[in-house]
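Listed next as structure tokens is one chain, alone, in the form predicted alone.
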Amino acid sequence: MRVVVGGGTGFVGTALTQLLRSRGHEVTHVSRRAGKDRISWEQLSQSGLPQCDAVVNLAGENVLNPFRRWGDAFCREVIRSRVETTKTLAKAIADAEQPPHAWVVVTGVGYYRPSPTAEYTEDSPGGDFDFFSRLVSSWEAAALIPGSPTRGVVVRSGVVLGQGGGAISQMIWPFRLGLGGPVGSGLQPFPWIHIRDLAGIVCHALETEGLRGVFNGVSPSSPATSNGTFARELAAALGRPALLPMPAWAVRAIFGAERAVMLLEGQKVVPKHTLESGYSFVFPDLPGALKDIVS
């Protein structure tokens, strides 16, 4: 296949593009500025969609980038690294002569509303309760193209966890240090995926006819991992005690209140659609996880 991803140079697109490549297909991102095997946003805008059998988007800012405050200004460019790339290349999707086959779009878990004890699968409602499931159902929506030959694919990711980038990247010197811990009480659930199974479950939406709708993008295992466990068996990997936890106080303090919920909170998800799809996960649970991450 020739496939178009938007954001393809980030952390999930650079193993996105490393595994559609090893499998044969061609890949040409959309980025900021043009090159070899790139396209910018401003060129898609104007001159429409490459010729291609598939689209994927993976473009958005880092959310959690503790150097950026909290305000409106930030919020603004979230929602617009998201929603509008996303409503440029449905547009772009629409407006080709031959529109791909299969689009897909990389959204987040934070469409569930938080809690310790409610378990959610695809079917579960959310997406009307704060900043970040208005953010979710704003994105989903943006990808939406009525009337389109082309099938439309939702994976909603859970903590990517991986090398090199993501949340591991923010976390591993604390506790390669022993200065790691649980955030807050370490008991809220915590969602997670490792970054191969989330290029996996997307390759795998590209590459099988039929899949349409929405896959939850989180290890099997993920509902039964809270923060403090996960904190626990990074630790364990890397061989170190996890007995400093960040306390709730210092989270909002770094990252603002409404921010902070998505690390002192979190939602129990269930990949229900994505097993019944047929994908087979390479890290189901988490310690072989953590050990492949930071061996």
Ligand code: NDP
Contents of the next structure:
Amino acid sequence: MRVVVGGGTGFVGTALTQLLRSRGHEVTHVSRRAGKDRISWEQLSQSGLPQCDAVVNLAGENVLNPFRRWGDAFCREVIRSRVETTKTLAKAIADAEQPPHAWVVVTGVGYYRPSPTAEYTEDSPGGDFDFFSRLVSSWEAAALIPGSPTRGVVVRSGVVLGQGGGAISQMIWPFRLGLGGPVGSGLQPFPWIHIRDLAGIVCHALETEGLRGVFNGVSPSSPATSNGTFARELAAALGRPALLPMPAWAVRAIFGAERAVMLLEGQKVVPKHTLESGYSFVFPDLPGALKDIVS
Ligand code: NDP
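What about the form predicted together with this ligand, after the form predicted alone?
Time for the whole complex; same chain goes first.
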């Protein structure tokens, strides 16, 4: 299969590209910079979609970049980098003479309202109560191609855990030094997925004929994981204590109140459709996932 991946140069894209190539597929990235096995977004808009069987979008400015102040300009970039890239790929698919078979967009569980108790499946309502939920709604709406023969899949991802990027790379050093701990109260749910499984679900969606709709990209044990559990398990995997909580005020001071919600609150998300679709998780449990990542 020939697969075009927007944002394929990033953290998840690198894992997905490795997995797809290991399964004999060819991968071309769409990036802000053209290069080997890579076209630019401008080239895509001008010349259309290269001949391919499937398209994935993973592009997006890193929301939790602590070096970018949370303000209007950054919010616009967070939205534009997801919604406009998704629209550009959707238009290229709609205009293609030979449309691809499958189109997968990875969005986020921020679609569901944070709650310490409610459990959400793919059928649960959401998408209309704060910045992140509305962002996911417009992102997923941008992916729709009415009347298209191409089947569409949305994977709503939790916090992606893997080596060399994402959440773990931001917190591993305090934990290695024994200075890690829960964020805020630590009681908030922590929806997580191992990067190998997120790449695996996308690959499964591309390879399984007939699969369409929304799939939650979280581990099956994720609804039982709180931020405090995560901190304890990460510390245990590193053989360190997890004694120092990061107070809520410090999180708000670093990330801004709106963005701090992502760390101070969370959702219990169940991968119901994902499991029903026949996907088998490589890392269903947190200790195994963390052992793999920190070893
Ligand atoms: P990365 O931060 O690694 O970024 C992915 C790619 O997006 C980059 O390689 C870059 O490609 C492109 N990109 C970054 N900023 C911009 C920008 N301002 N404009 C256009 N393109 C940009 O993301 P991840 O791999 O971690 O995540 C992939 C997708 O999954 C994202 O959409 C993210 O929102 C979503 N997601 C990720 C989670 C996580 O925990 N990592 C959790 C939930 C959802 P290039 O430089 O080649 O242009």
